[in-house]
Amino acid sequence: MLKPAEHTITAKNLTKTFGDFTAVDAITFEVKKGEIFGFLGANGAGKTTAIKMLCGLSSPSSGEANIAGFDIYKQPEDIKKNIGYMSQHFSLYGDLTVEENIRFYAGIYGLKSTEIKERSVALIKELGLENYAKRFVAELPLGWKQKLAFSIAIIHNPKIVFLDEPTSGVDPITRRQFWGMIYSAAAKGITVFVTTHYLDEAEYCDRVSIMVDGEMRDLDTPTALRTKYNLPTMNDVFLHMAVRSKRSE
């Protein structure tokens, strides 16, 4: 296995079973520092049950990882603390204004009162949301909750962010400027792990994986891997792999 400094995340053989059923088959991967690592695969496929286990939330049942330089197995806790969440889902609370959410989850991932109140002010000023500190997030657009949420997800500089589907339902101009985010956070040493079903997204990677049913079927940069099936487009490629499940939804 890699050493962990090499890498933020290493995984060797990583399955998850329940009962008969092996939701993910011995997947082994490792994901550089600062690098944008597209995850992809169709319903089913096993993603989301393989970021669980990255998360430290679900335990694995065979294989070895370490994440952020931590065991998946025995330090599940620090994995926590050092990693930042999306969900595809809006994952903001709707009752609390923009100042309050963020105040709520820079102390849930540890931060200090003092720490809590200059980030809280530069990144209102970052977004652009002086005269919506105190509106309730629920009142914002789409696009401002997820870039609110994201810039919240790693406002305690976590060695890894984790994007389920980030821009799901956003507009082309919002997911262009969120891209823009990721980029930033990527080239200040955060890795960025990102599912998306935006095809062209998938460009945007630095290397991209595709899961069929449970396993890891392919990983190389876009580049490469449209050069090897020799197919003009990622949407193209992922469609070529996908066909082949035998999963049904």
Contents of the next structure:
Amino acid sequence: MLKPAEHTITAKNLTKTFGDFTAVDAITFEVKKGEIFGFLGANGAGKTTAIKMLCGLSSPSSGEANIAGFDIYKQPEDIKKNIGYMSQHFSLYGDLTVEENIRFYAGIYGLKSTEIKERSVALIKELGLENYAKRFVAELPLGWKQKLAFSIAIIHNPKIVFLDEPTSGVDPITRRQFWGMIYSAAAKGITVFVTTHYLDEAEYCDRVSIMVDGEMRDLDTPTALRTKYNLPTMNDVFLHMAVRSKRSE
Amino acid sequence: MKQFLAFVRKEFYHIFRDKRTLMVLFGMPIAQLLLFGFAITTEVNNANIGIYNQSPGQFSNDLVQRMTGSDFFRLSANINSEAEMLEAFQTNKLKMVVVIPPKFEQNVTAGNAKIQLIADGSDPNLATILTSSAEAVIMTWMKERAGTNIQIETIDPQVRWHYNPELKSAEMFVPGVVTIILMLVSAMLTSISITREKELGTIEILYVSPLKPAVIIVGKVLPFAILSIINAILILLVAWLVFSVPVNGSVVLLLFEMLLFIMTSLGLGVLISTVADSQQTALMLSLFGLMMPTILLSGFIFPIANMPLPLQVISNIIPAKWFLIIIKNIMLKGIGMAYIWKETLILLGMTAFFIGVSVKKFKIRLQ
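Now that we've seen the form predicted on its own, could you pull up the form predicted in complex with the partner chain?
Full complex below, order starting with the chain above.
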């Protein structure tokens, strides 16, 4: 049933309940290798809980899921080695330099020292941070920090990278560059699972799912969704669906 | 192992780059030690006293001279009326007044003389020390007089203070300061360092990474354990060099017990961080949940035997109480494991409990 070669994420009736409250209600979907998968939903729709289950931070109440070829219940340790994660919080250490942050994250993913050195040099060059390598990350502008955080989240070449609102608070130009980085990561075969509040970004995704009240209401390419609801932008599609939410914020 | 080392290196960066942490780590212990050593002393020197002599004569003058001739007291005022005495107390000029009543001269010869010591009770500790010192001086004076004239039968208690013959206050506070410092540095700094990652959101990245919870916990506490033991050695050195407080027992045993108590405190620190979500909360919990009981109920300042029964019972769950017994026994009495194994076992049990609970709670958070 599960074909890890084609699908890097498969979820079947994945559910999380907290007491009487069903945060995520039997979501079923598949994400293809190298796909950029948009995960939309209003605050409280269950996005974060769903991501936490997929990353192994939270165990599902019921349902099945296979991440990067590993079972979510039986092989959480293998999953962790094969995914990258960037949270909506800024996730680097401000009191460590650019180089030290890279070395730390590469280190906890068990990369060899020689690999760490090579990738560190390559990464700094790619981001044009040569003059900032020895500077504390706290001194960098927010946009640069976010780009650095993304590069570090995929430094161990994961099969999947989960991005939880990676561009919040970033200016439009940097957002554009950020999406450029997402595309090149996807081109290298890394599956990108991304949540966002900017609905213009939803247009950049290969496919988009919309969560309302813990359920996955729809899932398709942005073009197909716009056609289906006969609306001009993803923003309109999202509003059209989210308006029917029973959960108040 | 490499992952662990990468983690520990990061922790050291955090510690050495944060001035506040460094202050707490190295500035505070030395400051506390010097403060306790020089400011808070139970010895009395040159206390200002007054004499209200209502019966001037050979005996009373002799006695006054004897009193003011000692290092304890300095005669700073001759009082002539009760009102004057009250005023001197109110303006804080005098700490004690020796009242020699009328007819003292005749009564001394008759053998039923009285003398009154009036002390400022708003500082009870000082008042007690002053009056008992004064009593001692008077007793000596009386005995000397009796020796030349008549023979009075008295019992003369010879007091000796074992383990601290000179009653130096340094010997009392050094073990206490070591206890508090180890507790504070280990528990507070650990809990703050973990909750800081919660506030920053970096803890999520650690949870998602292949690092095991045990590696995260050990990686967090190891740097503080190392620095705490260095700290403890520093304190002992300062205590020895500045206040000449020696370690009479085995230094190795003492270091081993210190390490155990550091583990207890680190366990408490991790436990606090599993409850607290912000650095502020962690700080408050460490100060009021750990520091206050440690200072008040460990027997460091207030003797446990003098506490009301409920407090005595509560004091048993304070790890510092047991460590204080151990460290005092090793440092002052110079005795070995044979006499402190019970306390050591209790500390071991507490440590296992705290670490067990915090690892479990830490895992639950991951679910």
